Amino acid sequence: MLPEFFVKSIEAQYGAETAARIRDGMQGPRRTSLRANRLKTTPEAVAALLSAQGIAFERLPWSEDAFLLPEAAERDIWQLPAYEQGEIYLQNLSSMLPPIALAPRPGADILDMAAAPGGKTAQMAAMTGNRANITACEMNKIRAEKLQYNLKKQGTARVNVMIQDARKLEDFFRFDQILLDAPCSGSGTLLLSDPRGIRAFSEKLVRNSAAVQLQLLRKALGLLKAGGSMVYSTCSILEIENESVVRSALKGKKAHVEAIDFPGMERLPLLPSSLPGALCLCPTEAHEGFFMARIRKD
């Protein structure tokens, strides 16, 4: 059963009808999805591989690299040589969206502020053909080791891993683009079939997450070059961690929210957002609940 405070929060934020839709999307389990790693293969080769293995898949309109597997479990993918060789990466569909919203550029200096386990970092490296200079921060040493392992496995280059709390980065650093997939309560990932995850979710976790998120976003705005862009994202659907954090961080800053726009996004399971231009996803069988805002520094 979902916590009472959470049910009341989403009903107050979204209304009873949409809150019911959110709860339906948390029934679980979620379908498996993966991303073709263009640093080592092509989407066409991955499609051929899955077909040869008898693994059914669906393609997504917003990314040629994304594959949804209606029937296969993650363990079915673990057994494939392509997985061991880093040609494919297991990743929820929602998690693939922040790099797409950011649109990383070859030659850009890019910061990934909370990079582990490395899926989005490697995705940005692949999107730029290993031609961007990426700094990937992770404050936890064990998670940083996992990050380095995944990046090496996927064939990334020009990625510098820093075992560092991004909030404490020296102020002389400046970046053209920043991805801040902030630590959050995980409210968009909750599943009724995962009582352990629900027990770990609390009002205190939400409040603490929002405080850290605001610190990180304010730091990001300080590190972003004038004219640069960033994406702030969370796997939460609660306004206190999303729209409210962005509004608070932008107060008094020479920066503004840009509308996220990429082909196929109209096919996503969108939720209403009180922040014009932001994107919020409803949890479904295929998607985790997710929030994204793209910010341009003036």
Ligand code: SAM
Given for the second form:
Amino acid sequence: MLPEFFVKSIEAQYGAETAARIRDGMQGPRRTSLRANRLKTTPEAVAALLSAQGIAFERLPWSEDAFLLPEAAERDIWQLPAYEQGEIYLQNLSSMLPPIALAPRPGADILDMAAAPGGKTAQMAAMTGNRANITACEMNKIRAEKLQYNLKKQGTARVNVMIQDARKLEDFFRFDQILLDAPCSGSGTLLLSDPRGIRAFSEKLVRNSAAVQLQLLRKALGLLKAGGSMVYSTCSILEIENESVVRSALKGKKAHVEAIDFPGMERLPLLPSSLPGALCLCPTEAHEGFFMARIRKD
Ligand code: SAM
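May I ask for the structure of the form predicted in complex with S-adenosylmethionine now, the form predicted on its own having been displayed?
To see the whole picture, the full complex is given below, headed by that same chain.
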């Protein structure tokens, strides 16, 4: 059962009808999806491989690299040599969107502020053909090792891993682009079929996450070059971790929210957001609930 505080929060934020849609999307289990890693293969080769293995797949309108596998389990993918060789990476569809919203540029200095296990770091490296200079920061040492492992497996280059609290990054650093995929309560990933995940989720976790998110976002705005852009994202659908954090961080700052806009976006299962231009995704069979806002420093 979903915690009462959460049910009340989503009803207050979204209204009864949309809250019911959110709860429907949390029935579970969630479908498997993967990203073709262009540093090692092509989407065409991945499509051919899946067909040869008899694994059904659907393509997505917003990225040629994204594959939804309506029938396969993750363990079916673990057995494929292409998985072992880092040609494909298991990644929820929603989690592929923040790098797309950021649009990393070759040659740019990019900070991935909360990077492990590294799905989005590797995706940004692939999107730039390994031609961006990426600093991947992760505070947890064990998770940073997993990050290193995943980056190596996927063939990334020009990625520098820093094991440290991103809130304490030196103030003299400056980046052209920043991804802050912030630690969060994970409210968008809850599944009724996963009682352990539900037990780990609490009102206190939401409050604590919001406090850390605000500190991280303030830091990110300081590290961003004037004219540079960043994406703030979470796998939570609660306003307190999303719109409220962005509004608080931007108060008195020379920066503004820019509308996220990429081809195929209109086909996503969107939730309303009180922050114009932000993207909030409804949990579904295929999507984790997710939030992202793109911010430009003036
Ligand atoms: N971006 C990652 C990906 O796509 O694979 C997922 C990031 S996960 C949502 C958040 C990560 O931030 C966790 O690995 C957590 O250990 C790390 N983290 C939490 N607080 C941090 C901090 N203050 N500085 C750096 N990393 C932090």
